[in-house]
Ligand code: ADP
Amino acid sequence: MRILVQKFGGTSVSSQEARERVIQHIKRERENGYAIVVVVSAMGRKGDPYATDTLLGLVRAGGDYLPARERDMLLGCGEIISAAVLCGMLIASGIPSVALTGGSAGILTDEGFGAARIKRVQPEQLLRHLESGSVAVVAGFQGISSQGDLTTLGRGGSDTTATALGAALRAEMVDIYTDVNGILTADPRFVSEAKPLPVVSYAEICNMARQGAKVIHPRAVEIAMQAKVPLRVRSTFSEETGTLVTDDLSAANAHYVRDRHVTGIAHVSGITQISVKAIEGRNDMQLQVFQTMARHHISVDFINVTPSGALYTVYDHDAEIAEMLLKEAGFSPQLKHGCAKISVIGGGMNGQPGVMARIVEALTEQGISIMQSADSNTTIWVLVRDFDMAVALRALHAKFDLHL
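Chain-only structure, as in the form predicted alone:
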């Protein structure tokens, strides 16, 4: 069989009209000769009746005493409802279909309720449905533990479901359908000149996703990359093919040539920079600082450690508790609230001189100060003030000609 996995996000299944668009995509690919596995998220977003955040609100309203196992039972309901509703619509339109939970689709996980990891996929039952000619509609975001309990996969879980099934079934492609037409060079809310990217590498989209581009979860991309399953990020509300994610450019387009150092610009706002000076006679300063953050589950980023101190960032919502903990440990931290991390991403920048110079030039021309910087082989990060972020994004986008 030629197998295609299609994943539809919450906005894609949130209304009758949207679900009709979903069915059109399924019909088209069936006519192209594919056996179809459809992975669905819960309907809509926070405030919609069956959205995950809405279900979570039911628990919080009662004091949030629900244990993790039972919480997962509740949160898994949204995707099951989506799968059953879409299955019924497919059958009504003359397409044989079957609805499956993550567990009945063969997704076996550990018992890390709320953020379970997939241990293996046993797709035999799923394959039997495909061989019989049915479309398999699978509830995303969930699996089953060795004890038979429903587990949820955490943030981006439906994307992870789709790529895990794509890998296990050796699918030709995994299509991720959203409400945007592919991956853009920057966030169009801040950069009106942002353009769709026809092709990106796995590494580039992983970095873009980790640094604020919310089109697909990096965990899902990593699974696809390991299995060498191509991804497409597409719009439910368009027939365009969107963005192909692959390391094989020849498979993308025989005539496509990518000759640029930078692929896109991403950002994360709401960040606080923390500076901790070394104290004379305390050689364990760095150890104490980062052990303190780790013990209290505070995520740290943008880390610079020198003999004279430590410089790093946390999210604004963690800043107050981080400051209190550091003072209790005997340090005098200096905090700068309201910062933004901007990421310049591109697989072609590795070993290319002048990329950092152009970043500094673009920001200096706009009078924007760089508070901190770091780099990897595919990304350069700079920290700026939140109020400078939009101007910085536009300046960098223009400096690297991403609008062309």
Given for the second form:
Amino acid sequence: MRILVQKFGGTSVSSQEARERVIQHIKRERENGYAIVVVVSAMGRKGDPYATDTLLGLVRAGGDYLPARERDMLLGCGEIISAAVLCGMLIASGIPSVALTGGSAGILTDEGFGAARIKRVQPEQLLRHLESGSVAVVAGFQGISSQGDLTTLGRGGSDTTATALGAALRAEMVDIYTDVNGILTADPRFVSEAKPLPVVSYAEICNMARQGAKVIHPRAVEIAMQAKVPLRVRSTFSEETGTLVTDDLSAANAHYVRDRHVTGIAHVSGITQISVKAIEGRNDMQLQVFQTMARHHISVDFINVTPSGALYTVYDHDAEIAEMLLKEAGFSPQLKHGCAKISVIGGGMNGQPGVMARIVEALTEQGISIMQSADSNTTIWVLVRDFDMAVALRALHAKFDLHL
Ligand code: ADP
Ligand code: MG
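Structure of the form predicted in complex with the ligand (previous: the form predicted alone):
Zooming out: every chain and molecule, the one shown earlier first.
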């Protein structure tokens, strides 16, 4: 049995018209001879009746006393509705189909409500449905705990459902259908010239996803990478095949990857830069700062420690508490809110001189000041102010000829 997993995101199932497109993609691949597992997200985005954020809004209005377990029950409904509706449409168009919750598809998780980890996938029931010729439509973003409770997998959870099922079923391919034509060289909401990448390696896309490219969740890529299941990211609203994610750089794929230094640009906004100056006679200052952050589970990034002090970033939503803690510890931190981290990413920049120079050049030409920078062998990060971010993204995109 050749198995294909097709995951459809929120906008892909948000309207009747979009769902008709979804049916076409399922039909076509069935005719190509695949046994098909469909994974669906909740319908639409914030404001749509059954979108995840809308469901959350139902309890927020009442002050939100809902415990994590019951919150997961509420959130899980969005995907269950999608799965049942799509299953009905498939049957109506003559395609035998069954709808499954995450639990009935065999996704077993820990008890970490809100961000549960998949412990095991037991695909036997799913396989029986496939063997009987049915399309299995699985509610994404959810699993079941050993106690039998519904759990949700956290942000990007439906991507994770898709690759976890792909790995467990040894699928030939996992297709991630979304509202853009693949993984682009930058977020098209900020860079209209951004172009789809025909082929990327798992490491590159994992890196882009971790640095903020929200088109696919990094955990989903990691699972696919471990199981060596190829991924394709493509649009529900076109017939183009989008981006292939694979480490198989043989023949046809090789030339795409080898010749570029920079693959893409990602960004994260809503960041605060914190600067703490060293205090005479307090040699343990750096240690104290970072121990304090760790004790309060504040995630830190962009860390720069020198004899004269420490410079680092936190998310804006952690900034207030971080400032308070530092003051309590006797420091006088300086905070700059509203910053954005831009990542210039490429497996091919390793050992290439001049990449940083071109980044500085691109930003200087636009009069944008770089507040901090760091680099690894595959990524260069720069911190800029939020209000400079869009211009910076476009300038960098142009400087590295990513539109070509
Ligand atoms: P879905 O609901 O299908 O999971 P998402 O909203 O999670 O869709 O992801 C798709 C969105 O990701 C796109 O609409 C796009 O704005 C955004 N995005 C950010 N960076 C990139 C990138 N490098 N390539 C493609 N899309 C990106
Ligand atoms: Mg998504």
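Since the structure is predicted, the reported quantities are computational estimates derived from the model, not experimental observations. Numbering follows the first chain given and starts at 1. Definition used throughout: the rigid core is the maximal C-alpha set that superposes within 1.5 Å between two forms.
Core-superposed comparison between these two forms: the CA of residue 368 exceeds or equals a 2 Å shift.
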